[in-house]
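Below sits a lone chain in structure tokens, taken as the form predicted alone.
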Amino acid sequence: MVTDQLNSIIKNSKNILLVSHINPDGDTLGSMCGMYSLILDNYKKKCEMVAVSKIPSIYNFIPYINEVKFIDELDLSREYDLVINLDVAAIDRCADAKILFEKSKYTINIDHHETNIGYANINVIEPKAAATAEVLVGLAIDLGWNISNETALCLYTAIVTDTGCFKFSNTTPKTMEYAGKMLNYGVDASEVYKNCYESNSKNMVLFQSYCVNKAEFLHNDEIAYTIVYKKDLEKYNSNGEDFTDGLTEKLRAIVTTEIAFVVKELSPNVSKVSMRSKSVDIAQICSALGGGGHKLAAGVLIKASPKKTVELILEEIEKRIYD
């Protein structure tokens, strides 16, 4: 059984690295810190954790988040006994940490994205799970692991953020059951909500209002998109914070919108796309361009200017949805 293999490898590994994906969200961070807590409590081992890009400040309350190192603090020539990727849908999503993953003696891939091809020695992928943290709760139960308050807070936060406080369509009875189990360990649900959804800076709110105000609408307002340029972020002093977090959902929330996407300029010829949908399968659109994700929430990195990226996205939408 996979659980037996996973237990044996963790037990016999002396140095372990936990990896989150680029542009980390609540699920990858909560799952990574939750795994750190589970291994610390159940195997009496301290892991290393790595982030390959800036951690949003709203997640500073997550237990053990201060233990996370940035990729430039690690020795990339080092060979770990075990590297575990948490919520990393494709190996390229861990950026420079990919080197450490590929050199490791053993690798584990724990995820919930249906586009994940299973690139590790051991793959625990559950596409029906609302979050990677939901998969981890299941593993903890199956393996009989002790769950501390710290672990529960990490995993509950991850589930809350990847379900939009249980309002996204990925929320299932199992999701609610597992989230409820975490509350039994003393997690304060209202505090988690406050930290994740009521801690935005004034500049972030003003920035998102600006982006929504300049959004474009097509096909009788069924498609909504906006472009975020680096100069826009600099104007509002983002200080490296991802002010675009949640922006796509604001466009999707418009009653007429079926498909919403945000194109963020990373450099003059590289753009990041975040897509959301109410009913249309957008994973196929992003996959066609080299990305992936879930049916109603997907993304892709495209080597093109923001305007060219918009053209490419719209071409795929036209071809797959409106032809």
Given for the second form:
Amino acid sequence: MVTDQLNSIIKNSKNILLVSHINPDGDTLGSMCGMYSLILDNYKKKCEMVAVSKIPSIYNFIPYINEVKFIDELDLSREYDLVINLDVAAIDRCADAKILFEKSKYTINIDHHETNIGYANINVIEPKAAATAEVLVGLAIDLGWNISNETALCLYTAIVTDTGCFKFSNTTPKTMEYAGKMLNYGVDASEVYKNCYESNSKNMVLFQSYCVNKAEFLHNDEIAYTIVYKKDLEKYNSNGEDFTDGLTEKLRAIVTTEIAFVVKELSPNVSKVSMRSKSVDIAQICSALGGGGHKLAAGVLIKASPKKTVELILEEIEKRIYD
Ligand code: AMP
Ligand code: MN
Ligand code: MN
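The form predicted in complex with adenosine monophosphate (AMP), contrasted with the form predicted alone above:
Below: every chain and molecule of the assembly, starting with the one above.
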């Protein structure tokens, strides 16, 4: 049984590193801190946690988030007994933490992305789970782990953010059941909502409105996209916060939209694409270009200018959807 293996590997490992994905979201952070809390409470040992890019400040309320180290603070030549990746769809999604992953004695990959190929020694991948945290709640129940209030807050937050507050189509009865269990451990649902959705800066909201305002529409408004240029971002935002979180959903919210995407210029020749759909499978579109994700929420990093990236994406959409 995979749970028995998991239990004995965690029990026998002294140095454990927990890894989150690049551009961290609520699921990867909540799952990582939740796992930290579970291991602390149930095995009485402290793990290390790593982030490979800036943690959005709205997540500062997640328990143990202050324990997370930035990749620069870790010794990349170190050999861990165990590295656990959480919500990391592909090994490249954890940037330089990949070096530590590959050197580790054992590796575990806990995830819910359909495109995850199972790149670790032990893989617990449940594509039907709404969030990696949902997989974790299942594991905690199977292993009879004690769930503290801190653990519950971490995991509940992860489920809330990956389901857009239980409104995306990935939400199942099991998602609700597990989230409900977390409320039983004393989580305040309305506090989590406030922290995740009503804690944005004024500039972020203004910036997103600006981006929506200059969106382009194609195919009778079925396709909606906008480009986020670095210089525009810098005008609104001086502290390096990610101002694009939730922007793609704003374009999908338009009644005619089938596919929405945001192209963010990271550097003149590197663009990050965030894509959402109402029903069309866009994981295949992003996978074809080297990315991945879920049927209705996917992404890809493309080595090209924003304009060229838009061309590549539209080409793929034309070929796969409108041909
Ligand atoms: P985002 O739009 O960044 O929130 O990403 C949407 C979904 O696509 C998430 O579940 C990500 O894990 C996945 N995703 C985003 N970028 C990539 C990528 N470069 N490679 C694989 N999956 C990605
Ligand atoms: Mn994620
Ligand atoms: Mn996730």
